[in-house]
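Here you get one chain, nothing else, as structure tokens; it is the form predicted on its own.
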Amino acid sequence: MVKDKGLVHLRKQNVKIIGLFKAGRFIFPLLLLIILAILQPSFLTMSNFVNILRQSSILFILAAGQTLVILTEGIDLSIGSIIGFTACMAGSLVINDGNNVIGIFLAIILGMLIGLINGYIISHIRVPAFVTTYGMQILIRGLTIAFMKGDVFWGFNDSFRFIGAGSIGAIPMPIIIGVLVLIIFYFLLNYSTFGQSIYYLGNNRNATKVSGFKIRKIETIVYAISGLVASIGGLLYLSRLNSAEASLGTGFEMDAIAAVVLGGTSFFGAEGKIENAIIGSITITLLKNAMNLLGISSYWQPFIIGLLIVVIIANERAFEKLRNLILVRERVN
């Protein structure tokens, strides 16, 4: 009796716990907006909230591919050093041809070879997706410092910054292709049989072999489509700039990781939907707005997003130890 009064009061733990989680996800934006509205009572105004709609935009656009890799229990750090070098090349083709297409087409290439070297070196030679991609983020920014020799590329001219700062009607373009991601990548993880792969991949690496799926195969793609993303998200961004540095995209990959497990995403694979990248991405918008506002520095920002990423995960193993020893007690009984 006593041994079921005690598995009954972890079970109402369990489901506290998982309502406050998933609760969390929209009360922690909720309180950002409260914040700001009073911070800058002009914050509350249709302009601001398209502003922050193509923000997010482009943070969430990044987020999509982050979203892949995590669900495969993977992380890709080098997302912002391939930001900065496709659109540092894309930007010097179109400053100095005048080449929109060749330019964005370039990016999108560059990107998405780099997500596919990426993706070779951790499924086929193993090497772990940390290592592989931190230190491809390194060889890519040095690339990019080499190539740009301390210049700066600026003053695009209008139909390639129509991408990232035009609009069609009262809606910016970041936004409508930043739907155009959601709805692709929404089928592509729930009605394709790769997306559910990637999650089969994410939940046990090993039943996904038995069953027939090419894991290497499926990595491979999952980091050559992040490199990808990243391409479109950096150009977006540099149209938008309007000025392209070495140090362009510096810091977006710990912003998309940060926007993917605010979203509910977990960093031990399989469990997650891309629809919640945008509520994460849109928290971290309102979250620099705020600390902006509050005056708070901009080098401590990436140690409050970083503290607010380390917070999240432990919460997530916090509850799943608590969970798994609801399981043992289950089978015990």
Contents of the next structure:
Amino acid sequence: MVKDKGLVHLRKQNVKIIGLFKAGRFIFPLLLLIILAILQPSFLTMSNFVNILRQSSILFILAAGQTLVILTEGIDLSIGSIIGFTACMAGSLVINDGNNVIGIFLAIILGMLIGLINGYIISHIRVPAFVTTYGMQILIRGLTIAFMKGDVFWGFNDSFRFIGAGSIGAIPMPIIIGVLVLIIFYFLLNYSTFGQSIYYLGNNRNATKVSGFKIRKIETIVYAISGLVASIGGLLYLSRLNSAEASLGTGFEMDAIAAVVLGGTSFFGAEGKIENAIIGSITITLLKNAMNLLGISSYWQPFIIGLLIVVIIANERAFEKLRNLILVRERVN
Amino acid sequence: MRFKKIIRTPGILFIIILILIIGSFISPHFLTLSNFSKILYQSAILLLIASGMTLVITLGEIDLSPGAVLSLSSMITALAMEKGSSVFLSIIVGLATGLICGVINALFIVKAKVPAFITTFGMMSMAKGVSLGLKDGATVRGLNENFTNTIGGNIGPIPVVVLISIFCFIILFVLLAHGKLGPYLFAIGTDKEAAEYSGINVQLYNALPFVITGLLAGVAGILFTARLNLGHPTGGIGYEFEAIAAVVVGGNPLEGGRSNMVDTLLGVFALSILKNSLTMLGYPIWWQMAISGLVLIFALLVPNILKYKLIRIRLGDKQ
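Provide the structure of the form predicted in complex with its partner chain, given the form predicted on its own shown above.
Okay, now the whole complex, with that chain kicking things off.
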């Protein structure tokens, strides 16, 4: 069969253009940036960008852990409660004993432990992740309320406040920690056997098992990492907020999931990168900023966020379909 | 052999029996008729949402929106009544709200091929936004007395809320067990492509569970409004997770392909009597939360451990 080379070339270009349109998740934050810049000329300053990065870095840290979990085709609904629990524990230690190091250490260990329990139940006993982490969410929140008994810890010492509200030079601490998390997760996912096995696990559980990976161990570690990262995010949040109460972190898991999904990581596992979580968390932060600037009441804000999530993903799916159609036609030719 | 038989009975039955035994020891009022009618009354709304959710979970999908749709329907019904429309019209408006939300969900999932989790996540957020935004987060009071008296009232000894919820449950039970719907949903939940090749209208049957769940959330919203005598913008939040938990705790697999309405009923019943007995114990709310979380995990943990033991026994037999 004689190929019409010109036509094929054109079609390949089409695929590229469509690929560009498909990337609505890049275009949308840019659009938001432009709107914000028009609304408020002072928006386009370096300090403001740093500010937005600072706001989105905590969300990114949570979303990074959630990305790993979602890559294995799981979900972690417990991170909001883990944040509350570990932050309150650390808060009480810091306030009552003035011991920052032990407080932070305990929070991180506790977060990891809760994640380990999640992971063990999910991977070894095969209780669905959704139910396990939902049960854990209720359980841990109950324990947090029991522990706090309605108290509020506030007014932390300066060195504790430094990790969330301080900065080294011009760069705030949350950004530094966020970048550290990004680097570690990037190398973990792209350059380690463990990272590869996460993708394999999300793609095909049985095949991964048969290939000799210890899937139970991998899955357990993934949930442990999610818990650990959540507790780090919680500490940063606590330090910035400067007060700890039992309801701290409620609903954060939903924000993190929204950030992961908006970034384009597939919900069916094995498809997505850690970079997607950055785009997702920055988009959500920008969106919230823009809505506040536009004076949209906080009651209507969830409506717009929900609408945009659905529309952006629908748009992406539509272009994906179009691209596949063209690719299939090309193959037929 | 005997071991196998024990495992085949749904694990939730053991938990229900356990709660019943412990509850009857703790309080003399636990095993009374009046307490059970109270439990039924409290679980009516959960039952409605859980029975819709069962259909969705049969597909291997999840619907996160019914809780928020419930609140939206509650707000819109109450607002319609506040604006002076008749009871009948307000109920229709409330039902339509749920139906429209369900149809939008279904359209996005079936036509735009957006994953159900994301669509319903977005719908949850949207419905929450609208129901909060309608009255700036305030509740709507001053409902028509006819409305609260009929739907919030009793027929004989049984509350109307319970009757409506059981009526919806029975319809869905019959549909799932005796109609085309059940086998088709099982087929799609097991293997979508195979279902399509065998001539099932996959798009239609993929959409139906979401539409039904939306409609049931609308019904639940109306019942909720009648029960509380006000339109509540955030009252339904959390029902979706509770419903999913009830369905799964009852023994329906989250991966889909198989489901049983009776299991869902058992799951709802178990969660409700658990809550009721914990309240009777007089435990503070945090212990109630902690224990419910534990029971949720253990309800699936124990049967799974037993299942693995069974597999090991079988393997041992073969060797």
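So that the term is clear: the rigid core is the largest set of C-alpha atoms that superpose within 1.5 Å between two forms. Note that this is a predicted model, so its numbers are computed, not measured. Positions refer to the first chain, counted from 1.
After superposing the rigid core, the C-alpha of I278 moves by less than 2 Å between these two forms.
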